[in-house]
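First, one chain by itself: the form predicted alone, in structure tokens.
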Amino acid sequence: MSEQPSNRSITIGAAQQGPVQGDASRADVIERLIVMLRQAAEAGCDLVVFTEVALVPFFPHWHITDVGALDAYFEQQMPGPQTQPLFDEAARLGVGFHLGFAELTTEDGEIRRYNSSILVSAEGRIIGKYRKIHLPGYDSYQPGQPFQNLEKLYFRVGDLGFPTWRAFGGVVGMMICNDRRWPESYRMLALRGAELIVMGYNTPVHNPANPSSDHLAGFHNHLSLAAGAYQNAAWVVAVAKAGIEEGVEQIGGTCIVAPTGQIVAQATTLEDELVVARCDLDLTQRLRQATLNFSAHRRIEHYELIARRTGFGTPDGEDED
């Protein structure tokens, strides 16, 4: 396939974050993000992607029984007084951003907590919000483990689906951390036209439930990102919280993946680091008109027929109740 000049190329900064320790204030963290935002502006970035739960330590690693102490990690409005400087600086610089945060909201008279992210325009205006769907970990304390993953205890399953937005010259979707391990996350976004998928993640090196896979943590991270990008002909920007945070070592590996599945830029540290790449959004359409042409080559009706005929998904081919 001959390469044609793109009319829809954007420069993206993937803003990896080093650890956020327990004594760090919101103001401290916001200042770190603003520093990277300014670096991105100097590099000509149109969009900066920050990580999952970027403003505080990744608190699901601890068992917190005091509701007040738990809620201190959540944002009750976005932007709020503490986060407004980030929005103001983005608008001043003319650079959009993606930000992951813990969201506390009251809906239908009920207090609800979500692992959320927002997409913000170059004018500092919120374009869209996503709430994490694939929550890993447990809904109760796990005795004997060196740290916890209590996302199922602290967060509700996201209720906004996998929406996409026309922004930054293309179609953008969001996911968060564990969503990246499930092919349907990418496919749902691609079927809604996503050309660019942005996300943050907090992934420990050590998995207490399956320690024999610890050495594969970085490999599996990049494997899922590259496969999702290629199989759906989409750009994927995945940003880590990295390094040792409150005793928990996290993998890093922030990267930008092309729709071909190639990692075109990657972090080299476990600290605050801006990774930049020029992303040709037209490449997604060229691939989707050829090898990854869903309408021409994908045969969902045959999958459904085979499932009905073989009882696929039920033990020994037995019919489901």
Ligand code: CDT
Given for the second form:
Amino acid sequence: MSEQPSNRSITIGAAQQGPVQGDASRADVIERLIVMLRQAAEAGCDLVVFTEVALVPFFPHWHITDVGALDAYFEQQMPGPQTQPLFDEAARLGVGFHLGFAELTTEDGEIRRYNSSILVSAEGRIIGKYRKIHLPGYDSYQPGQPFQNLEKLYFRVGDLGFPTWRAFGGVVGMMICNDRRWPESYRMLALRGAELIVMGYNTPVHNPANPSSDHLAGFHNHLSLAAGAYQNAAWVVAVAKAGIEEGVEQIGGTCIVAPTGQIVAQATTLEDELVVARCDLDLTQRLRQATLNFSAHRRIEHYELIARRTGFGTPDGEDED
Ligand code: CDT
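Form predicted alone done, so how does the form predicted together with this ligand look?
Every chain and every other molecule in the complex is listed next, the one we just looked at coming first.
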């Protein structure tokens, strides 16, 4: 860690959210976010990171067959009438934010639904949008499970790639929840210069597909984030929707991870909680000029050679029978 903060130090608030129950209105949720936005402004934050699908309960946990009921969880405008107060308050306070939401849009004459996030400037202007690429779970109802994971049914795979933006004095990229488990997400962003990666997540403690790992859910969260941060020399801010939401217990563990892989700030509750850290963006550059100097040390030609030789997956020396 840097002992002397540089000119490119920014203060970031990771705004963990407790559960959003089914009877909560958008206005209720926005009010909770505004409370944390004000706390962040008090704490001197330049940027506040809200979670994935922050405005409603994490509805992919339920099988919803009525299209009207499904679409009620989506935003058709951003900002729209219900989210405008968040933008207005952020602009009034001069604090930027990241927000995850379910996006419904009409493109090429058809309705499309994405799991999306936006980065908003301190003036309340949308800087950029990301659409989740790694959608976990299933595209059909799974009988016999205590809750569903139907992201593949409700959302399309994101079609915007992994863009980065010059913002908040550095280069910023976004990913969303399950993206954090895949090294390619971080690497794509780092190759585009990302110094700061922000994301939200809704992660149940119980994974019906692999219950034997339930006790490791929190560990795997921090393992993925720390590895992604260190191996790409980037700051990583990851924000949970935590606690028991409509009967589904979700991990917390909201944290801010330095490019060294060290968790420098972490939530201690499963409720609305603002976690703050000062992040020196120049630390990324110092690491990228040393151990993690991509252009000096990565061996792309060898990765490609190996990939061609193995057909991207067949083990060398596999027994033939
Ligand atoms: N929202 C989301 O992407 N959740 C998934 C659950 C997968 S079950 C391990 C996640 O990766 O956290």
